[in-house]
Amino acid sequence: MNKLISIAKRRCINYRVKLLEMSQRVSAIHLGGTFSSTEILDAIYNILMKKNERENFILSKGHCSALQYVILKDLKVLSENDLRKYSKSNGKLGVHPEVKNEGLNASTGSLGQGLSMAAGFALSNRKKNVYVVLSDGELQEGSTWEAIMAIRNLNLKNIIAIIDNNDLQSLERSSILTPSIYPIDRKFINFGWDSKICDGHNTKEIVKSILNRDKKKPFCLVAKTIKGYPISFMQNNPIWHYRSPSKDEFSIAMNELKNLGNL
């Protein structure tokens, strides 16, 4: 376990610098947001979620698809070429996922839908896993809540759910805004959900987690997260929910990311 998470954490290192890259040809690539959901959306495609699962993955948190196009390049499902023209007027891929494109199981970016369309996956097979990825900001969404009870009332135990509960949207914290969504573990408890928290960057917690979850029930995953994480400059600052860093700041995050991966 101990070799995987090293590899792990290398391989984190290098998708933030290849978002970092994308950075500099796109004006708003939702940086903080992504970098927040690298470990998480890691150990899902690379971990656990096995190839003949891949069809069953959500990523509900639509804002952070770079990162998903970034590894299905590194799982050979999308191109470099691809990649070079994202958000692009003649590219392919947007600043949100669309279904038409290749290893892309549903348009998301209209934040509250993912977790619906996962219910739908999971009760048209129960015997494969349903993987999805939330914003903490979507627990505002009346139709999170509505999929959170109706998954619980199908019996829908093969959903796994993962909230990037990074505690900060566009603007301000979402405990100062929506205090009440919080303790989010409980809440999901409350409406016969298994739930767990844990470290989301910390990529033998995230498997740990998953891998222990009572199997008899849908599974919740509350990823405590830092927007913008590693990065100095960004952690935990909301105007980088949208820009891009400048040429200098681009060189400080990138001298950061090579020293703490000695790439």
Contents of the next structure:
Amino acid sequence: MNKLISIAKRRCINYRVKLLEMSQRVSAIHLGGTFSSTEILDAIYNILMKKNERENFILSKGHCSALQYVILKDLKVLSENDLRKYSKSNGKLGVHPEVKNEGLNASTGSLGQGLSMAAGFALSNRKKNVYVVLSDGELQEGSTWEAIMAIRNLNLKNIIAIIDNNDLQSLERSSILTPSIYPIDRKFINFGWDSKICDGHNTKEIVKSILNRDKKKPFCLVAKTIKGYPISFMQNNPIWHYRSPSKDEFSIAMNELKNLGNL
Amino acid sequence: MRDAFSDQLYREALKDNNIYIVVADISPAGSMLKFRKKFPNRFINVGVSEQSMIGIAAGLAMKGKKVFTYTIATFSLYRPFEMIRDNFCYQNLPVTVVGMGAGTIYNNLGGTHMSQEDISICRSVPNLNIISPSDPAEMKSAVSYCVKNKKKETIYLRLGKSGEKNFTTKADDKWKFAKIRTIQKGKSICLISHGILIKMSFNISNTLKKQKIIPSIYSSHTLKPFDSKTFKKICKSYKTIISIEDHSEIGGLGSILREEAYRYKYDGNLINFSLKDKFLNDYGSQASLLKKHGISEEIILKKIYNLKK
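Next, report the structure of the form predicted together with its partner chain; the form predicted alone has already been given.
Below is the whole assembly, all chains and molecules, this chain first.
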């Protein structure tokens, strides 16, 4: 397990390096949210999902698709050329995932729609797990709560939802804007789900929480994360929801990642 | 028409176990109850949650299921409109969105239950086809088409409610998706409609027959894609074209015909009887509400007589 975790750590640094490089070629990338989701998506794709389950993954927080592209390139589903043309007029990969592209199972981008589609996936084959990653901001969408209800009512035990709880949206902290959605895990439990909270940058905790879930219920993992993690000047700064780093900022961030890689 | 829908869907579902229906707490009238009993795993009731109705249906369709979503038209289309656009149309899924009791059928329940703009809204969304069958017989053909869905695109199926009579069963011209259908062959006057108001065309025709005027009656059951080719022929054949519909004057059959007539430089009389761009209420009967919108057999006949003078 420990070796697995240290490999995952290195992978996540590499993914972030790749994302930073992409940010220098385009103006539209949501670095903050991709950095908060990195360990979550890495754990799902590289540790938890079987290969035949990959078609059952939905990134409901579609604005972080760049991270999904980087991982799919790592898994040889997408090519380096695809990544190079990210968000370019001659490229196929845009800022939000498109179902027409390899490895992408749903066109998302408008928040609050992924969980319902995941429920449809789960209903079509109750024996196959469905993974869906949501932002905490999506808990402000009524449609998300419709899906939370429906999933329990339809007894869909094969849903594994992970909420990237970075507690920061475009304008402010989610916990200040909508304190009523906290504690998130209790909300899910009261809706008949199983739910746990974990450190969303700790691969071991993510994996363990999901493997040890109550398999008789749908499961929601509330992954506590930091937007912009682990870059010092990006962390918890709302401006990095959508901003691309300048040249200077880019080299500072790259150095910080390199130092982490040497650890 | 509602019964024709559920009856045909039930028949299709007996042959094809990929057919699913996702509903939002609609009372299971007629054969819908049969469907539910026979296929409990393929009848999904999400409750009063139209947004998840669409999302779940999308998820099922993305896994290859043939899905129908079903509730009263306003709730079917307006509440989850963004999901229909993003999940169904943008992802180009062959799903059928059924809008029951469309237009002004639910006049006695007031404006919140009427969908006088549904076609207009649907027409502007890419990959979204629109079928508005004229009677229960056409509804059955339409349901069979929706199951096959050769174009593999989303369909909005506009339903009446209950008690509609059949008008099209004697027509030689068979129902075909995206094809204007000749129901009665006549001369000089063309009455063209979609949905339940075909009954007005027949009542008008019966009155005119007494004066030895026999109008043609067409069913324009598919509004998108529109059968421009047949309409071109209609333009060439008639001095007067009258459209009748239970839909807003903006974006419905009336609008389509005006666009098409301009294209073909039609120089005859094109008269559209559509709903006014107004929220009007009449809790009494649909007929009296339609009359407030300027749609009645008398009004249409009067117009025809004035043209003849």
